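Given as structure tokens, the chain that follows is alone and in the form predicted on its own.
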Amino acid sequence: MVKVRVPASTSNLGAGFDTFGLALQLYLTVEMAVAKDFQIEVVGTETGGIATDESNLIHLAAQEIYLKAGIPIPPLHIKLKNDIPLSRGLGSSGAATTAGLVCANQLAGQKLSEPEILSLANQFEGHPENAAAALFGGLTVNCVDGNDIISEKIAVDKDLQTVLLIPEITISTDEARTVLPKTVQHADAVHNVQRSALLCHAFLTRDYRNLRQAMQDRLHQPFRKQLIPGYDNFEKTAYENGALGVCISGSGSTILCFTLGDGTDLRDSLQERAQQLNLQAATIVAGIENEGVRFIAPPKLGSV
């Protein structure tokens, strides 16, 4: 038996579309053993909506491992704890791939590598991010080279927290991207690659002075946000309370912002900007996992 702990995570930041990802502190607890017969056990905040048959996703990615190492699939006992929102823009399916195929990874006799496990999530997810902050923690910097995914992490200032606003409006992957252009302007593509840019500069040196315009974009918020109501509300009330900067988290629903300190007078401020909206929404404050995915000692199953 083996278990994990693995955190949800944001992904673009504003202008690093399809390129950045930040781990946070939510989790998926899983327990993977290999068994008599298949069982799923759901337990958590964040239940509704998650299969427990085949269809699993860490299940699916479970078999993709045995598949890779030519080991045939055995009945697998899964039992999760989740307390990351579904299709809210939080990394929940990459959480649980990179779950899924840790895990079975660790069962089958570890025969594959970390790249090759990201390139795996990368087939499942189409896009790395997510995926490697759950893996490595931290800021990930993602580009794919073909089939080869290169992914590099910069450890985040442990003062720096996030606040999320987390409407109760779910948001596919797949709808998110309906609404994107086919083609940009050049002059928006040389927009985003400057504040990406500036966006690195601001965590590895954690200067913060730049942020705001660092995660300023062209290319998919200013359609991702038309699903989100009140968003520039959201956005104007963040800046007003001391945000240091604010962005779609991922493909949303949730609006994430950046602070120094506890965050709990800028997560009251958006908490109550949601009340006069009338928008059904959690406001949480979450720390930075610089960690990763991580193994916990084997107890056994039913006590995640």
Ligand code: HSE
Contents of the next structure:
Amino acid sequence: MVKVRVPASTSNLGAGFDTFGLALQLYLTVEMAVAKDFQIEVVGTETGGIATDESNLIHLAAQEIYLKAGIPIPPLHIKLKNDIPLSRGLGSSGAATTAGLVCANQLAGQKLSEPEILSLANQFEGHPENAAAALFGGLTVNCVDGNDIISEKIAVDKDLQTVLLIPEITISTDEARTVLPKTVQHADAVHNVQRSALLCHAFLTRDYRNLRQAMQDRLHQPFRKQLIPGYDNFEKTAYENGALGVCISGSGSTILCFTLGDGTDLRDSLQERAQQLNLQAATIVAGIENEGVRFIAPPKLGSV
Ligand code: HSE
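Return the structure block for the form predicted in complex with ligand HSE; the form predicted on its own was the one displayed.
Once more the chain from above appears, this time first in line as the rest of the complex follows.
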């Protein structure tokens, strides 16, 4: 039996489309064991829509490990507790994929290294940043090089918090990628390169003066914000109430704000705005998680 806790994550952070992944203190916990019969049990605050048959994402990811190891997949008993909202841009799929890969790798005899697991997660999801944040925690800077992923971690200031406005509406990443243009202007590419470099600087130096500028993006947010009712209004409210930076979390629908305070005033102002706009949304303060996958049982052994 293996049991892991995997963090949620946000990705992109404005200008760093498909590059940055940041782990958050919301979790998926998965216990996996080889059993006589296949079974999936689901509990937690976010369970709606999680498959309990073999199409479950954790099971599909586990299958990849056995396929790679050349071992037929045994019947698995998977117990999961999920507190990560689904299809809201908070890395629920990245967490499930990571949990499935890591647990199965342990059960199959640790055939794959962490970089190989990340590469497999990237092939599975089509972008590596949520899985990287789930695996390593903190802010991950990710670069796809063919089948390899270069992933570097920046440990994040404990004082930095996120305030999340999580709309009731869901957005699938596939849907949010179809609204993106196929080509971009050179000037827009330069705009994003400059701002994603500023974002790295802010996290490395823990000086957040330029975070608002770093959140300005021309590659995805202008096209995606139309899918999020009230986006401009919420962004304005957040900046008026002290947010250091505001962006779409991943491919949405969550709107993410950074703050150095305890986040409660900012959270309340966003909730009030949601009520004024007559939009259903949850608002929460979520800390940043500097630890990636945690092995609860057995304790971490070897390279995974
Ligand atoms: N970076 C991807 C996107 C991942 O924005 O489409 C979403 O979690």
